[in-house]
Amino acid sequence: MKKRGRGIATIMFGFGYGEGFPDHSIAAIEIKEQGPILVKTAAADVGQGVLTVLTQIAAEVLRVAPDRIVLSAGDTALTKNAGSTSATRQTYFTGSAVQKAAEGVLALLYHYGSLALHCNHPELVVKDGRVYRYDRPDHFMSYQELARLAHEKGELLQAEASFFPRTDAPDPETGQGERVYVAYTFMTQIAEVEVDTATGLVEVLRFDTALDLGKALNPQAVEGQIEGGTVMGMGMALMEEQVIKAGITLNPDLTGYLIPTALDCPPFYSRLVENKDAAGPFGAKGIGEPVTIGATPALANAIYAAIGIRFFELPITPDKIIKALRQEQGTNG
């Protein structure tokens, strides 16, 4: 017999490093007289697009199309620290130290098209890659061109710029802080699954997903992520078991020790809400592990409304229900 159910979790999660520790980014953004515009950043990029959000950032607030910025991306020669790729923290961190470096190349633009056009800053447009005067638009100068003004006055048209932003060390007693964490990520998932009474075996169905994120600066890499950790959190909660004996690990290839495959995926359907209530670039906020922690509690609590059975120990897998289901029946006669 197979039977359905659908379960709810809702989670939050404080990220960056938090609790007082010290934390930031530098990045810094140079446009020299020949070539694109150069972003520095030592943000790791393994596989969260960071970099792609990174390129957004610049684009959008030094106004040319993201083709026209090039990342020198974990170049030590070059960059500064950006801090650790984890805790959730790169494009609020880092996409926080382009935003502040591109808004002080901005200024900059500004400052030398008008020694260059003659003019007062509010009577310029600075627009695709282009400086020029309100009244003369067919009058102006490439972003480059004033490089070269710069570098003739022996200056740089460059910024640097850091995101070092303060949280508290929580109470001893109580845990809490006034600010324990830069901001915090909401999300609600709903899982709908299929178990099967006689084989045990879980048919994931469909994930729900509302995720809070501030502001999606990438919407199609935000999903990706979405799915990416619902599917991890589907493998913590059905599948993925290391099996310990005498301290040594006798699943150690993935033979023995199963992930979820494109096959196990469901559909998926996500809603980004976006409520701007950070501090992060355009009011981004973390995501990364956040949609990695709902599907478990979500999947668990499906299960039960399956079967009626809790279970309190990862993975769920067949055998445990099948074992779980027997001991129903027998408490019942």
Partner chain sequence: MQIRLTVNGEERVVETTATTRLLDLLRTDLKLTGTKEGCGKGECGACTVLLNGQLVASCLLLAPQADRAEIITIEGIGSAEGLDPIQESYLEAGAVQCGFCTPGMILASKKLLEENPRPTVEEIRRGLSGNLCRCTGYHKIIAAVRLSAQKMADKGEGKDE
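Switching conditions: you have the form predicted alone, so give me the form predicted together with its partner chain.
So it's only the chain below, everything else dropped.
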């Protein structure tokens, strides 16, 4: 028989290293006499899209199209510490550092612009790669020309910034602290499943997500991360299991260690809640880990709703479901 059930999970996730660790990111932006605007950051993109978002942030602050920006990502000769791509922190930390560096460069554009055009900075327009006086739009200087002006003075049209928010170590007795993490992301997910009581197979029919992320800098990428993270959580709930015996992994491959394929994954419906309550770039918060964590309890609850059995060990594989159903029948009958 096929039985359906729905399960819900809500989580609150403090991101960044937190707990008083010296968590920070340093970024720099340089405008040269030629070529695109260079953003220097060590932030690593592993598929979550941080480099796209950093490009957007720099472009937004510097008032140019994103294709005017290039990143030197992970080049240790050019970049300084951005911290790890972990702890759901890169958009928040490096995003903030890039925003601050871009603001520094924007201020320099006003500075060199007012020198070159002999006016006060409120009289200037800085936009689309050009600087000009409000009343003389045809008489403009490009950002690159201002870089040349800076070089003539022996200076660089470059700004470096760091983002280094304070957090506090929690009290060892109570676990409490004034600011244990920089901010919190909130999420609720609902999973709908169909459990085949003959085979123990769980089919995930759909996932609905509501994510309070402050501000979605790139809504499509956010959805992508929700979907990918949820599928990792689904894998953890239903199939991913590292089998270790005497210190040796017995299934170090994708035939023995199963991860979800296109056949296993449901459609996703996501709602992004833009409730700005944190100091991230444009109000954005981190979402990487929270979106991987809710799926497992939501699925465990959905399975419970379908067949009335609680599982306390992951993954909830077909053999465990069959065994539990048989036991139940035994005790009932």
